[in-house]
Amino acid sequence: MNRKKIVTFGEVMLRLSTSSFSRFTQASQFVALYAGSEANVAASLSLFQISAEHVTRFPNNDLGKAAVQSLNKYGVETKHIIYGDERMGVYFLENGAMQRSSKIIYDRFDSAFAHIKKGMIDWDDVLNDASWFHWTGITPAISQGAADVCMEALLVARKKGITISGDINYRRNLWQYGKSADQVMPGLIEYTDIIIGGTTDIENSLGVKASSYEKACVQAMKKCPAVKKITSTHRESISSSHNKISARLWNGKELLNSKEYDLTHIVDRVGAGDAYMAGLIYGWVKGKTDQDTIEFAIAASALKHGMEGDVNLCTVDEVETLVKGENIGKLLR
């Protein structure tokens, strides 16, 4: 394990999914897991043998304890997690198949994380031995308190010279507390070194409209000079079961593109973006070039589509084998 840890911050929810490919109206039981975008990144990095810690706020009950245990199972450090009297956020998942789309229903209002406030977390202590801090656009969309605490973390991370990444994914339905994304996100992105987002995310977060991804990235960097790299995945959805994915990265000088993966018979696509993010962090922490990093990251994302749950359970060797095009789909023994 690396001495310097990666720290992620965000809400973890109880995921309740229908068994197999059942519809909500058919379900008589649900499969329970605990997951959150940022925590998925930490879990994947831990499985890549990179030291990772997740910071969040849980309800002070057995569901909170179970969520902590689920993170510990992947080797994620949880010593700075805090607790409150409110509830656990929940989301329900119905996996689509063929031409039927997947569906997610969120039930996260008034969660313990939504009630987080400035001063509750000692970020100086949390980030004391960190080399990287990761946040997403989901967190500041949940509540003013969550946005304030995210900014607290960014200010401390910047002061300590820690690399900061932000997946600026725009979730329109989450922004319900009186602020819009374009009012909050620019201030957070201002302190971020690497952002992950497509043209829609960039437009909704920074107000940047452009005719191409490259032009959007150029304008975003002019608006937020601290940003050094912008990347995203590109997905072509042929059906719920069949997608094609690739990645692109603007490093301030040129637009790099990864190879494309043709994914048929998808098992579970939730968490694929988090698998990509973890792959990016792994590649750059290990000193890979930008091109090699996005190839590793998109391969990790591709593999995630073949397993249930939010977390990419792959090892580094499995990802690198796919990058090289070896042992694809073979029976290994």
Contents of the next structure:
Number of protein chains: 6
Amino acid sequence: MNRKKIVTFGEVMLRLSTSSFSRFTQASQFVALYAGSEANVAASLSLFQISAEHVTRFPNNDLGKAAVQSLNKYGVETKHIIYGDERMGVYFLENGAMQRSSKIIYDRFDSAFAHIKKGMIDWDDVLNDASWFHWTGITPAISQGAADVCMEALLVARKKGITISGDINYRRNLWQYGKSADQVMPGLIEYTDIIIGGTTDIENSLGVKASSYEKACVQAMKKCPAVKKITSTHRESISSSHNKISARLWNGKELLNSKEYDLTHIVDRVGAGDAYMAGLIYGWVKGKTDQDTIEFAIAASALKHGMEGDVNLCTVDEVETLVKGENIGKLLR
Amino acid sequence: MNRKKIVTFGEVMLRLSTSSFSRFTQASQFVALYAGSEANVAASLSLFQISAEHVTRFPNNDLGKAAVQSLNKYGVETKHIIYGDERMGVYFLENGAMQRSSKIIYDRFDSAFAHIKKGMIDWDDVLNDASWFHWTGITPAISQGAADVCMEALLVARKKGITISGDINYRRNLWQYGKSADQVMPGLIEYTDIIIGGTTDIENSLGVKASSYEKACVQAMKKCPAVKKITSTHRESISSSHNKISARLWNGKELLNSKEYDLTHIVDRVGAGDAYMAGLIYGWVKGKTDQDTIEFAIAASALKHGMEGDVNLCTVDEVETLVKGENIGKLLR
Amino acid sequence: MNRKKIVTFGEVMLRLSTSSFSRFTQASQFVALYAGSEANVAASLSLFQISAEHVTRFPNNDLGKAAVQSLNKYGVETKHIIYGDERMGVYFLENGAMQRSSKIIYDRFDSAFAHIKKGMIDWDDVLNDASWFHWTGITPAISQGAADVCMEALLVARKKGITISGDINYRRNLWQYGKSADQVMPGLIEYTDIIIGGTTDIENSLGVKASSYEKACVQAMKKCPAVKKITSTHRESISSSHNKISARLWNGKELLNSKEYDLTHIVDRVGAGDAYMAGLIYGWVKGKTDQDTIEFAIAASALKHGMEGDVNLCTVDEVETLVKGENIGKLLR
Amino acid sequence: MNRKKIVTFGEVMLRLSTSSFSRFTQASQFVALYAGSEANVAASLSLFQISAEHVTRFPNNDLGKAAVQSLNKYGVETKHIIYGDERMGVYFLENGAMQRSSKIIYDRFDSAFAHIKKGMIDWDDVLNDASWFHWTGITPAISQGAADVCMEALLVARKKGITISGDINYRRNLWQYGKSADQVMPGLIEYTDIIIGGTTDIENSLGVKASSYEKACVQAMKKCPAVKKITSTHRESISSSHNKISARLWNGKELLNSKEYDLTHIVDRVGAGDAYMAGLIYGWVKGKTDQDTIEFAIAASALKHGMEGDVNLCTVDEVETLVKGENIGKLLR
Amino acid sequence: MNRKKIVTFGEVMLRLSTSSFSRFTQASQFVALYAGSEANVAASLSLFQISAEHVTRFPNNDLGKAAVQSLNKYGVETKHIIYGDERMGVYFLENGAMQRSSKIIYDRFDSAFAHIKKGMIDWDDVLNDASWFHWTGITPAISQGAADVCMEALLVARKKGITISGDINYRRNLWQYGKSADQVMPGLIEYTDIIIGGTTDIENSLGVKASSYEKACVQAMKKCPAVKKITSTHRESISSSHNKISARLWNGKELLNSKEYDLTHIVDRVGAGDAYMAGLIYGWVKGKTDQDTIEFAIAASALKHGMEGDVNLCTVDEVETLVKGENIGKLLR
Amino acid sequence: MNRKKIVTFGEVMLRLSTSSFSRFTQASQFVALYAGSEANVAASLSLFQISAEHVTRFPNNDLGKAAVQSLNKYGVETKHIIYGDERMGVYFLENGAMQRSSKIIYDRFDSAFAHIKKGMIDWDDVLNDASWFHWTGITPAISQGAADVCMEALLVARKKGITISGDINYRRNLWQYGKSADQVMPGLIEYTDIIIGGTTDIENSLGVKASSYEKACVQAMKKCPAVKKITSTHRESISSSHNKISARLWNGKELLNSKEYDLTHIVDRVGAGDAYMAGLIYGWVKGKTDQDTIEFAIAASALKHGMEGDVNLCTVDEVETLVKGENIGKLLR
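Now show me the form predicted together with another copy of the chain, since the one above was the form predicted alone.
Expanding to the full complex; the earlier chain stays at the top.
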């Protein structure tokens, strides 16, 4: 385990997915997992043997308890999680097949996390022995309170000199509390060292317009000079069952591209971006070069597509083996 | 099928229960059904070959669709159901075993049904060919809008001379929108012919205090002269796995008592009151005496304890056979 | 919902399939659904918001009840279904994988439907408010009674000016009651406006021989002048897991061809022809051109391959989206 | 293993039961097993280390194959089983709970076994190294052919001096082929040494009338002097979940009674009579006294109630331990 | 959470149980959990909000990882767990029903834990901030190494003044490495403050003989003066489905008896003794009297019988509610 | 069935696999089957209607019983199996997906089979009516006893003029008892007529070095002149989900190559080599040419990839149909 921990902050929901390729109207049962973009990053890092802590707010009931146990299972520290009377956010997932798209119904409105308020988290205590803080654009999109608490965290992290990463993760259907992404996101990105986002994410959250990824990155860095690296995955969707993914990274000097993976029999693509994020943090924490970091991260993301759930359950060894192109399709005895 | 239909009104939720005796924190999946106190009555009546329609408001998404299909499956008419943008109410159920209690976590706040408003339902059209309207005290406890729409329905039903039944179903944890049961319920009970409620239900919703069930009934009828019959089940809980139930009915003249059933291996007790209600409606619609009606209804309720889900799936024949005490424990080939 | 309903007529069986890729001898359980070629069409139409009614004969037992509930679930009207003492037809399905073929064991002999007799169905009443009647060549292949009742329906439908479609669906293993397809089918096709059938179907049921699909259609229309359109899907089977499908239609003037879909990860191909049929009826009822109709229908059929069961559970929107080539492989949030 | 085998003859069906307490209309899957009264006896004997062979006729398809494999699994010899083109008999089982009865829907008409005909089985070869032949009253009730083949077997068995047992197992709903039980059964019982049957069974199959079990036995033996022992279980049904059973035996001299077992949490009562029969054969083959034999057999029958499926899976040791009253409710490590 | 932690030490196995009442030979799958007598105590304490750590040795493979994650899920600290090349111990469980006993097949020989050796655990570090150490008689029965490491721990714990509890848990089938219980146990009990054991346990491990529980306790304390309390549960086994349990405690002065619980529908009795142990530690850590402690502990043990798995998943509130006799069999909404 | 049986010898393990694509740490249950390389061959042959017997040593407990029943189910003779006190070997399987490899954790050390000793099996009796004996290189790698018993069998088989086949199946992780493959294998191969092995297998077990498969075969035959044929499958692993396989055979004169199969949606690849072996034995026993034999065998192996479990469940007809390239991807009704 690393000495200094990675801290992530964001909502964790009950994920209810139909089994195999069952449609919502066919579902006589739902598979239950607990997941959230930022917590998925913490879980993957913990499985990479990097100590990680997740901060969130849960309902004070058995579902909140189950969610905490689920984080504990992966080894994620949960001691700063707070509790309230509201509900657990939920999302329902129907896995697509071939030409049929996958569908998510979010039911996260008015959750315990959405009711988080400034001052509820003692960020000074939380970030005491942290070396990295990770947030995503989902959090400020949920409620004013969540946006405020995210900003609180960024200010403390900055003061402590902690590396900050932010996954823009722009979602049109959130941002219902009266503010838009371009009103809130620039203020947060300003304090962020590493940004995950595609061209559209950057455009929507920073109000820039660009003819290429590289140009979008250049403009974003001009607007937010603290940002040192911008990266994103690139996905080609042949069908729900078959995608190709690769990664690219702008480090202010050059645009690096990763190897592309052909994902021919997708099991579950949810959380692939979070697996990428965890891979990035792992790479940089371990002192890898930018190129090696995105190769590690995109291999992690590729592997995530072959397992059920939001969390990449692979070990560092398993990811490194794929980076080296070894053992693919073997039966390891 | 009967010529004239029974109309029920109320929320239908997604019911998510853990399998067999699994606790919430053990649940890797939830069994999914759609249920609600009033819809359970409609479903049971439809399986009794009494035509029944349920009126509610659903979210305009695949969960709403699945809920409608679930009602259709039982033969319940759904053509007057309306749709909105809000969420599906949910309830989570953990079945108890022996000394461990069963637990329900309600997550119905802010549902599409809670957002129902006066004028959304054309009650004149809905109740056109109806002979019976059934409501419960859950509806006015959910939101001002739901209470208002319930009252709308009662006024139209009264004008059309339709029999009205109401199950008081007092639940302390509802009634969060600023009104209390004793402020709202008397106005609704005033228009109701038949009331289901135990002593506590009557006390809490009509503000009376009585030393016996009979006396509570007498006082309730004095307060609400339209009420002609008051009835309830009586449950003795030896453990989560073993209960005894019987019924009693005050018809203004005498207190009738039913046979008691010994429920020694309970599968699922949720919906047992709704099964009782459907049995009552069936009995009276078919012209049974009060005594025969409660005997039929309590037998229906007893049988409900032996099957999973909120709905009593038994036929009239199966209930009648139990009333006669025949075939108990037999293997019917 | 459309004002005028589509009526379908045919046997509904209990479908018992092994889970995932389990072989019959491995099966410790069977997934239970209720399905039949014509009822599958009604179910898909009902999910397309076209009102549909299915007419059949069921055993008067709990399996017959379950089958009715299954149709009701999709919104299919079932009020003219009749009941008898005989058994429920059953079919067992083993899904193939790669080079291994899928297998069906039919066990429908002597079913309640096979015992249907002339005069049992009041077709005048059934077809009163219908605009379309659909039958398949499976029905006259089951028993003399079924063939007779099918002819009864066609005569009444014709008199009422209702559009009639027939899916030839030639199956060598049926036709066990002493008549062959070419003795019975021409009489039925004579009253049919739209025929679904490939070259072999046409040859076997109309006794023609032709060197191309177009020529077979021309000859069929010469033999049965009422027929205005002949169409079929074309399937290329690379393996049980990978097929390609497209459609073609002869409308008396030209041979139209649809787009081809590459079905790379088939979940369940049973019912794909019925999904195509429902798509056709939808297209024509909605006034689409022939070309747009087969594009809609083949997209519906393609989507069917990605879900378990005989019934295409997709909505009109989902099919139209595929026709437009949008959202393929996306995660819809 | 014993040197000389026990031969049983009768239909084996595909048993399709709903899971736990699910009703037929709730069943989204059925648990699949293969079972038949006589084969259940053979299976239990084989698990008692008594060599056993079952003779039947199966359809020549994968279900027939699966049924054979299922018998083989228990160690039952299947080499004289014959095959035909007809269907596999099926029975559907819904397990009751508490006051709700269990239900069986038989779907065995026109099965491969029903089409068995005289001369199809080479009984001389089958019974060559047999010491016991067992039949039940179900077989002659299925079809004239089945009755004829049963009689063939009895004549050969008698000639070879093999002990013959017959379980009357009277079922009103069978006997549909034009003969009644009292026309056929006496001829078969005439050649039988040991009869299993309650008072009603004896009355219906031998046309006697008696005021007590003992008197019925006396009369039966008068009518069929070959019969040396008559025995049956006695079941008190408190509910579907709770029964009491005991056994009684008339050996021509005295009426013996067994210990009674209180079956308070029944898992599956189907096959309990067959478990009793296997216990009897085991007892007598091993030279136990009549009293010890019925004690062993009723203990075997009691244990059967605690496991799913028609077959008693207990070993001789497990049965003997219960007879001695040891280890009841213990956790054996 | 308590400031000072409880430390437990012992083997954790992969528990593979058949579903519901399936026998081993019927099992087409096994439910997988990770469990061990001492770890079960730690898990229950952690769910009681008492900080707990478990020390063991696991194989360095994915099963070892899964076991650690399973402990983490309950909140049990796992940082001092060590790893080796050997195998994961396994136990197979078949749940009995009624007269049929439950069965366990242990397959723990040669496990990573059995290969633990003196010096592998840094007990000084482990017990640094501990207030309680718990061991059981299973550990010294497994191997000389395990016995040695247990003694190491006791010596360090004693030096640090930590309370020590030991559950004798005598199992005849263990003790295969050349030593017998009475050679090893007295040396360990000598350092133990609180002993769990019935009369037989005490006799077998301390070589005493006594005519009553009280007398056995008195003799045990004479032999091992460090022991201050001896307690055990008393179980009456009516059947596998129905037991009664109570507790008794000798504190050197008087024999206290607890309330008896009637366990009428047992779900899973494995781990009931560990639930009792955790209840005892909770009671004493929280300063309850001996009488209140055994009441709390036996209520915890009773509740354990109503859930699947070795671990009591109840909260302190749930146990206290049962102690007070409240809410039994209620549906908590 | 063939008159003369095929005898196989080797360990049978409990196979515990995670469901679908679940990882070990996700597994809340394991699918249980019984399998072993040599027994898989016997099972497949038995399903090909070739009489087969398997010889092994099992623990004398319910798992041993279940394993025997599993072999019996396939029709494999088990009468010479012997029993001991030790444990059942186990292997855990995690199925890979796409770039993620499949993993097996063997837990077979110290099993009942590993403790087999010379003289325990009466090979003279076992091989009395045998025409073929099959062994694999796994057996001599397990323990000295297993290697000795394998040699015993070879000597008796040779004396009786029985054809002997051996699958080298070199596994580096076995061979832990102090001997290496090249010390033991040559002695066994010396008595073997037909060898299955790739270049690496041959090199590791016979200590040869060769630049091509053909040259390795030539050298192997020079070393072991009894060997008449050497064959192996060739697998190209594109991913865990997609492989290509073909076969090659050196018969001393020419190197034959089979058709290649494209396995695009692998369900379970374990046992594919055993399916190949069974196909070879079938081909040669039936007098096919070498070319036809490897075509049959590789088709059998290809089909195995499309079903769960170690055993190829296909019939001869199904394999022959694939050899002919017929019905691929069809729906057989």
